[in-house]
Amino acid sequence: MTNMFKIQPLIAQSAIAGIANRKFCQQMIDLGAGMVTLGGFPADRLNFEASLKMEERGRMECIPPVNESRFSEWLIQNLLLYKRMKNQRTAVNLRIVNSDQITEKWLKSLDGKIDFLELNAHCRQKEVLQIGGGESLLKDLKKLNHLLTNISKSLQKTKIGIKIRGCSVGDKDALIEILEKHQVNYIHIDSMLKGKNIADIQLLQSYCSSTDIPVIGNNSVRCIEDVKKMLKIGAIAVSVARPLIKYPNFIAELIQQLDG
């Protein structure tokens, strides 16, 4: 499979659920981030509905509106960002469990318009969960197969990521077939060592060993030499998120740190 996935600097921002919106994503873009992720969005009736209970329990929450002669609007307005570097990419991270018109609205609307669309299949929410989306679509692989599929025919110009919880996958290889037959340009992995507050690094090379997909390294990113030890098992990229809402200049001072 050829795959021309390519970021420079090699510094990500992840999403952030509530809190990565256009004018956050942007700052990141001129703090010199690599690559940017907006969202994740709720992109069909399920997801939509799931949210709103999200923010009635007091989550934030990133909710666009679902009229149609406004949505296109609200794009322009809250997802199209200004480049400052030729290899700095722009994604937006959408939640989708089961594809339907608001899900055509939003492949339609982005296609062309940013580089990936990062498919979900990381939120651990209850109510996420519980209509069978986020971390749920990794041990649901005939859902995830039928998802990629109808997300391909739709979009010409936008390639594909996805983001994974890495500790809720069930069978990583059968996962990793489905994303190569897709041709899937990136996987984005969550890290998490349960129960501990450090990446799980081995988890991580795992991925790296086992497919020429790219993955992008996440969780647990407090130092330079925590991207480094990303980097050197095979990650072609590492994200930050938490960290980047009370510091944001924390992604600047990794770029100049592993550049330096």
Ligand SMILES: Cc1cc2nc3c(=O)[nH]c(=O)nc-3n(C[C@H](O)[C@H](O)[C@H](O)COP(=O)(O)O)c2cc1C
The other form holds:
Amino acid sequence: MTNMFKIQPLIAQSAIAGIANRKFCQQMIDLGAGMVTLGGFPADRLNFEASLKMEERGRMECIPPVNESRFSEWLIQNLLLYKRMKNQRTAVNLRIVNSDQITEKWLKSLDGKIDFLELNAHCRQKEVLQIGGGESLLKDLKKLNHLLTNISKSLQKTKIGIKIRGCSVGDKDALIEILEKHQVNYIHIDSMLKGKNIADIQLLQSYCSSTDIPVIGNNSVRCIEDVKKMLKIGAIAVSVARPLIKYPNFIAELIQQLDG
Ligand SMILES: Cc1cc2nc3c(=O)[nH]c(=O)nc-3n(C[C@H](O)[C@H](O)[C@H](O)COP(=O)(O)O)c2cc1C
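Based on the form predicted on its own presented above, generate the structure block for the form predicted together with the named molecule.
Below is the whole assembly, all chains and molecules, this chain first.
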């Protein structure tokens, strides 16, 4: 496997739209996270419009200005992070369904400033599903394939990862085939057991044993035993989101307990 990547410590912060801004993610880095994920952000016209609708109905979103000069300024002000340790990694979670001029701006400005573009195949907000984005991409593998081709053409230094909602995948083998073909650097799996507030460890394990692409395990990690369970079945790292909103230091506690 040529694209194997290392993150250290093995605990990551997962995307939290509207909350995981530069300040939040810098705090995560300072607390020792192995990887932080900015966003998610809308990164094409259709997703931009979908985000405006979501914001209108009260969902917290972070919507960059599309205007050319203000956009680059915005990116610098909102995405630049300072690592504290060599193996810490930075990612930006982007919602893209149709790579266009806005996407180009994102990719051009991101390239080399961040380690990973994390393509969002996870969101299930109705406005995003209506345009065929988020987790809908998991059922439209032709579109996903096309999107990955376009995105990789525009990135020289920043690598591609993908966030998926495990329980929404239709054909797992076909999905993995596409991700391997595009040399996607990691699969970040929200392994929520459908309808429950627990992780489906068997589902996570089935990905770990089906591909050499590194898998980041996610969902309902609430104590160190949850972390260890995911690492034991082959995840290369484990991520957390919701507990960090009210208690950011949770990430430092997990890291300390894993080391100890
Ligand atoms: C308010 C909120 C916003 C989120 N936004 C995103 C997002 O933009 N992109 C994404 O891939 N996941 C997003 N997620 C999902 C989380 O990254 C994570 O997969 C999910 O919450 C399960 O992990 P947890 O149990 O540690 O919270 C969001 C979750 C919450 C609660």
